[in-house]
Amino acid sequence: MTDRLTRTTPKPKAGIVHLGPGAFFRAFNAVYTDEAMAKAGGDWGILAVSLRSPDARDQLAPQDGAYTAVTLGPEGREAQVVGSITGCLVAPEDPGAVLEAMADPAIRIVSLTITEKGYCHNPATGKLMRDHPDIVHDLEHPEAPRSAPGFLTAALARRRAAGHPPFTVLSCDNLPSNGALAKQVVLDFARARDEDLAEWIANEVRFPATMVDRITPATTEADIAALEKAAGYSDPAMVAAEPFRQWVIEDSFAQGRPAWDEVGVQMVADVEAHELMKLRCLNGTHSTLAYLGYLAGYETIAETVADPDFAALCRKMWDEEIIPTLPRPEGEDLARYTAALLERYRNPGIRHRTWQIAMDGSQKLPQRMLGTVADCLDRGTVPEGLCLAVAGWIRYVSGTDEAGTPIDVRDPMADRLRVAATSADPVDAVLALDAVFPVKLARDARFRDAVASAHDRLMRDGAARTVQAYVR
């Protein structure tokens, strides 16, 4: 039997918590933070908190935190043991150590990466959703927190009344305006708790934007055989990512930060159109493409764009639908930028499930889509292509595909979509979902025709024909 990894490095002290410690955090701000210790030192540790699963701290704990990151480029495999993470907690566990941890001066960040969902917040508003269940039960036991704002709350809390400055809350999920969201939300819970502590919070704790982007597939068996086979070890902890990375975050930071702009991380003023770029250009296609590809039958982005009638649904939104909407980044080609997007869809060594990618859309639709369809109609121009695309996933959601097959649909709101869609006129029911569709969208007369008209279309001519017809 092969012997697992093993830390070769010594351990660094914690300086981070962060809230996720999922595939995308391993491939990426632990290998970014991991190399900024190693280039200017500092004890900036991730000590990672799971708020559900044991999985990832079962994984690390027999390798003392290590782990490996492969990266995955069309001429072949790169491996690199990661050593930044300090130890694992998983929250349901104990949450009192967690709050313990949070609350210790020593932690100077606490990062996130807990998805739209985590947020506990309604997307069309951005509000905290006082009714989400571990809201309400967060808020009846704020000593024993569920979520991520009852855990951000009680921890600065314990900090405030300890005399302690608080640490930085750096939102690194794929939002607009992330870091104004996690403050919502954290200002919004705090409010409902104690006033005195909401006004503390609003004053002394910041909360930078970030943007983040790098493909990470979810990690197979096969990629774990693989490593073995090359390295000569174990690594049921390891993570595969493309090659490209791209870390944008707003500098502001009230006790200091890794020396992450000595390891390629751009430290600016302003993250806002940086992060519109790529939520607009690249999670928006990439939600498109996941949703008409699974329908159209393809099981990864690189085989769906490979369909050229896809890969020109993607040039013909960004070029006439998404990019005349975005100011251009500080320091960016928008026509460059897609291009790339376009190339890295297509590397053969990333296998990015369709389904993968569909997965939790009632919470992504509102960031990646509805907004460019907004700015689009308020220019006097109907986005055929992006109304395709929320057409699509409403078929999507209905739970069966084109085959009369079982769809498994993984979404916090999936049974209330699921009878929505497959009703007597499931455009009309799906947008008057308003915890996804701003009310005034889903009114507009223009915007539910065209995907009305997509829809039918869908249903009639399948999603490859559909697609087809749209790109030619």
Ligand code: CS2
Second form
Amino acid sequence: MTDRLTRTTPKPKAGIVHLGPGAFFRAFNAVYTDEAMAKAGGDWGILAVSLRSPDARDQLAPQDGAYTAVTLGPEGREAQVVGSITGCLVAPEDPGAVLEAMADPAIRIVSLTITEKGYCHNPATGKLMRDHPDIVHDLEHPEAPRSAPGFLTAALARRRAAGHPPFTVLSCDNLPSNGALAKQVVLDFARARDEDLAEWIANEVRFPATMVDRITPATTEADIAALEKAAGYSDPAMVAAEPFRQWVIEDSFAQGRPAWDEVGVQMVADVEAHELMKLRCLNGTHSTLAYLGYLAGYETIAETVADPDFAALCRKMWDEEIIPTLPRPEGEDLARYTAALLERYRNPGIRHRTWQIAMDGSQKLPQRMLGTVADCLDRGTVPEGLCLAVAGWIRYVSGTDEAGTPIDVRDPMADRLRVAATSADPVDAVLALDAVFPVKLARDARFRDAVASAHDRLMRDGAARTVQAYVR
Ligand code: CS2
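The form predicted together with this ligand, contrasted with the form predicted on its own above:
Next comes the full complex, and the chain you just saw is listed first.
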């Protein structure tokens, strides 16, 4: 039998509860926090909470919370054992235990990586969806919630009732103004329960914004086997990510924070310019490559950008469409940033599947592409590359690829999207979905016509030839 991983450092005391213990959290928040504690101390261990599946707990518990973070560089791999996780709870098994942990005054930060759809908001308006099934449930059962807004509100209510100061809510998802969005959904939820509670939250709780960046594909059996071969132990909780990482945080914490600034985190007064740069340059082209690359038959991002036409597609979109809409964040050079991005996409050590990134497009498109499109239109230009990407998404969510094979489309709106994208008039039917497309944009004939013509072309010539025609 192969050996198991064991803890190499003493277990810290928990100061953070983290919702969403997936691969990204384990390659990012938990690593930075581990390094910050090693450097500067502090009781900032992390109690991880899964809102859905027991997988993370089942993998982490036998290892007492320890796991291996592997860095996959173009020239090889490096491994580090991470000890910042103190335990892992599975919310559906015992929501009361999660609330109790969040209400404990030793917890000073509750951080989130729950993906876009975890906020239960309308992506086009940023408001809480009152008719979301989890929100309906949580308003009826506030002490046994399912959703992140439900847990945050109930835990804050307990702290207020007990006279404890609130925790800081730290959103680490790829959403613009993620702090303000987290605040919005929590306040919308709290208002539906108790106006006084909502007012207390509005006045007392900090919701700093963050920009997070590290490419971290889902861990595969092959990753686990490779680590086992190299290190001599089997670690099902391991993660593998690229060498690059960047975390920019608005420095607004009511009760302290780990010494993240000592391990490379940028603590700043305003995150917005960094956030826009990352969401539009990285996530915008990532999603573009995901839809068009998948349709062209490519399995990973590295394979997609090995095709020179797809690499040229990114370059052209950055130079002509995306960068002109961006303010320059302090300390960044956008030409250098995007050149480095292409190298990150090319990293052959990272097998990031186009199918994985293609997930949840209805929740991702607004901040990744549509804001840029709207800004271009306001400036009087039609961003053909982004319109092609939107058309690629419409083609993708129809649920059948270019060879007629079904696509496993994962999206909370998958059914509605398929109906719209396979209707007689797919582009108009999809643009009419106002949870995704702001009405002003959907009504802009320049946008509509560019998407429609790209969609016609995709249907006629396929993705590879359409991309080629766009870049040449
Ligand atoms: C990706 C992101 O899956 C996706 O949608 O675009 O997870 C991306 O890898 C990260 O934002 C990189 O920081």
